[in-house]
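Single chain ahead, by itself, as structure tokens, in the form predicted on its own.
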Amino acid sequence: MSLKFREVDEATITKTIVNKAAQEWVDLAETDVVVVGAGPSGLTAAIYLAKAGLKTVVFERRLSFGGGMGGGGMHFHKLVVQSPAERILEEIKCPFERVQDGLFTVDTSTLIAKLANGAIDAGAKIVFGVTVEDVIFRGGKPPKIVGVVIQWTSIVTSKMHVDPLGVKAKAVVDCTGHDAEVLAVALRKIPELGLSVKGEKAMWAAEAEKLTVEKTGEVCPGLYAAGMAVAALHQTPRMGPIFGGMLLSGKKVADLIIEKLLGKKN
């Protein structure tokens, strides 16, 4: 089979990429919600936030989706999800298998793909290779978080001195996982918040799942925690490769923000 490609000049390729990306960055400079981390809780939150009509951007420091989902349990390609989180799987049309009453299994790659597609189809913008290294705040009692400070991950890892940029937002959600990166920097740099990230406890799956969802919420005005960032903040147990709590935490934080910003209850 003979194919005839359209001849494209190298400068045209560069101009197209830079021009279109720059247009989108101008638009992203002010947004409704910044979700930090494209793992299970972050992608789930983005789905429901964007579906509600909130302008949502997800910043992911790596060049891929999924967070801790991709590794499954010790690289086995399956995850466990328990009730009532299968409702979220049904909403995003993610195939799953019932193992026993209230317990289900799903392929790691399938769940990652379905969550990412769900967020994008809902209207969220996901940007790879961006690290949130600081927050933007305004004084008050307590202070309010009004955005994030971002840098290319490649700049951070190379330890080059390059000034970052700021993105304004009405709500910021830390879904960065075990290190709670956004919470850690905010609580360290704004001592008036009176909190600290102590890190999670050892494993207790059932208790961890329950407490992660229960304690998901607003940490200070404008700054929210979901997923394993909750465990790091409140020093609750870790749960391993069971992800129902992660999905439900993402939905809960979205519901809280939707109610706060739009006055709607889901």
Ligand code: 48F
Contents of the next structure:
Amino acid sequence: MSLKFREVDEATITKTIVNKAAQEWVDLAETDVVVVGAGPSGLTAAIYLAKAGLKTVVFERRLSFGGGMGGGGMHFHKLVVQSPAERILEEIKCPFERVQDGLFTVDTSTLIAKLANGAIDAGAKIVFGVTVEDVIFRGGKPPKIVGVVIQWTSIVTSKMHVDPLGVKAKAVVDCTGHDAEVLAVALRKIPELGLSVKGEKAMWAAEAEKLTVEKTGEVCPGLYAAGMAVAALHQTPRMGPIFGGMLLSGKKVADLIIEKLLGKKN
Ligand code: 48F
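To complete the pair, please output the form predicted together with this ligand; the form predicted on its own was given just before.
First the chain shown before, then all remaining chains and molecules of the complex.
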């Protein structure tokens, strides 16, 4: 194979990046669904939303996918998934190992890669380095969430005073994990909603998994919760490194939004 590289001018590199990114941002400014957070619940939600044909954007504040998956259980590189969530692993072609009846284990890096790949292949757009810092709302009884306010994470961490931008969406999903950041800001700034994020309870894995999925859903018009954000909102227990509930919660929120926006059951 010849190693003769095509010569590329620096200005061409810059123009390509800025042009293509700007074109996409114009398109992203109005979307069907904004998923906040590229952890297990957010990526799973994005897979099913995009597969159903909804224009789906995932904003992730870090420069990588995975959220809490990468850390495994206290840095051991395995996660546990229980039935019936192995069906999702099968759908995304994620290799896993059976440990006992209905109990499976998967490598952290494998699950991250397969979920992210699944979301991208389904057509979701995942944008790194963007923090959702607020919501856009419209008054009414109850008020309706119609989008998110975004800022570069680097600006947030540097604490520079730079005004953010708004992205309109028909549905916003808080998949930000233990702090339920989008719900926390929305419920604090729109007191008419009469809710608050109280934080999760101490650990009880089995109960936590069941309640997280049961309580996944729409919190107020236009704003949904999935994953650990559900536990933070409803003050239900944490579960530690078992991930069936996160995957099933992501799928459930996608199914609810698909039904609401497209009027069809998945
Ligand atoms: O924390 P995270 O993995 O949330 P999850 O999908 O899953 C929880 C599990 O990982 C684990 C557990 C259950 O097994 O206890 O902790 O509920 O992923 C949340 C993602 O959201 C990003 C954050 O960087 C992470 O990747 N994130 C958080 N706040 C924001 C955000 C924000 N304001 N804007 C954008 N991204």
